[in-house]
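Next up: a single chain in structure tokens, the form predicted alone.
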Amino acid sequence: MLVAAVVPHARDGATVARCSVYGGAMADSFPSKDELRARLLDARAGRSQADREQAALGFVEQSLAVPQVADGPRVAGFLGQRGEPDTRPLVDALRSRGVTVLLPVLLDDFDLDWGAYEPGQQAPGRFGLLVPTTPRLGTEAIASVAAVICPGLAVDVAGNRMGRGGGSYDRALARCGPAVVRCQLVYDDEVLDAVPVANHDQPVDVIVTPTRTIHISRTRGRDS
């Protein structure tokens, strides 16, 4: 089980989680992704379905706080599913305020194609994933957003973060260019340290938790 100590981090005056991957006293080293990636999952595992029904009102009010992705005009989401934070609320209250999501389509090559939400408008799709049956609007559909809301299994405080081994988000964030303000949306107590990272990996700027923002000080200097 993770074991989450508070404790303070320069980073726009927020306290960030420290967390320990070991269940005990902080590591000098870290275990290998997958053995991080199994850890975090049965933590999120355990968690009971008040504290995600909470958390999710928490990723609203948190995420609207940024204002690429509360006033779009457009912006690519996620429906949680299999264990991962309950985004539809905060989907349905981008569409609510006139704000385009759109939501990803895994394909073959574990690439990930497009399609604008619409409720009630989605069907099983790879691995029984929710996919929306609206138009497929392409890989390059998200260049043209103006924030992606990434999910993920942990962020660390410079902004890397991990994901669940396919490399999707990392292949589709690599589209997108300077102007596209990138959210990793995570529970708090997936806020590490550090993760372990590869030369592909792609940074986010924003990591937003059901109670705070963090934003990511550093120079962007990425390929589009």
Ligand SMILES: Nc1ncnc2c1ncn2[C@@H]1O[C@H](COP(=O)(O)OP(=O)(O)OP(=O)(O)O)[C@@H](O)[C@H]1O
Given for the second form:
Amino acid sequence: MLVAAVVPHARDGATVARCSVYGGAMADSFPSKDELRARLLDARAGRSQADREQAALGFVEQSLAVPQVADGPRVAGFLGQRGEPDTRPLVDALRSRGVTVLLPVLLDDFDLDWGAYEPGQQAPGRFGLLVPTTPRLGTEAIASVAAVICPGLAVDVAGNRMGRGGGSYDRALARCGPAVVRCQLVYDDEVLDAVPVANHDQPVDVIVTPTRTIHISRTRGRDS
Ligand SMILES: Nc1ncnc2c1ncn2[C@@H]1O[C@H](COP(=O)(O)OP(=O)(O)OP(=O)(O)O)[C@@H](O)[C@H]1O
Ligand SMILES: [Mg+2]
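Could you drop in the structure for the form predicted in complex with the ligand? We only have the form predicted alone so far.
Full assembly next; the chain just shown is listed first.
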């Protein structure tokens, strides 16, 4: 069970909804990534349609508070599918602002190719996921964006993110230079005190929830 509590957040002076993922006594059982993913997916499955629709509007408002997202001119985004947050309003809002939104294409080795978003120009790709049918731009296209909006199941207050387990965004983010702003889009109760981290995990700079943006200090020893 996810147990949420609102506590002060030292970095920005705001309050951040933090969750204990330990179901009470932390003791010695830090959950594995897979255990944590299962709990987070269960929690997502329990969200109502009304909650998802309200959150989608919040994601637009909060994402546009990040200048590198709002102004691009090029942003890597995603279309939320299969229980992910609904990002269609966000992607459409960015396009109406003249921002080019790149959408991911999952490759056989779980790396990501990219194609520009155009309304109605998507078709089922690997695992039936909708992918752009616009020209493929190559795996290195991610290096050319002002900001990346990452999907994922959780992020901690230090910016460590946890996705679905393919390592796709770890690969993609590793290609981005320091000027690329890395954003993690999650629901408020998916901002955790800590998530399990491995050496290959790439952190983010900004957490975007339906109600806030949380900027994370860059002084955490990232390589690039
Ligand atoms: N650069 C890489 N090259 C090859 N494999 C990688 C790379 N980065 C991560 N992986 C592999 O991907 C697998 C899943 O990694 P991880 O659990 O961190 O996924 P994730 O962060 O949840 O997924 P994603 O990044 O797609 O959101 C691991 O087995 C890891 O070794
Ligand atoms: Mg990872």
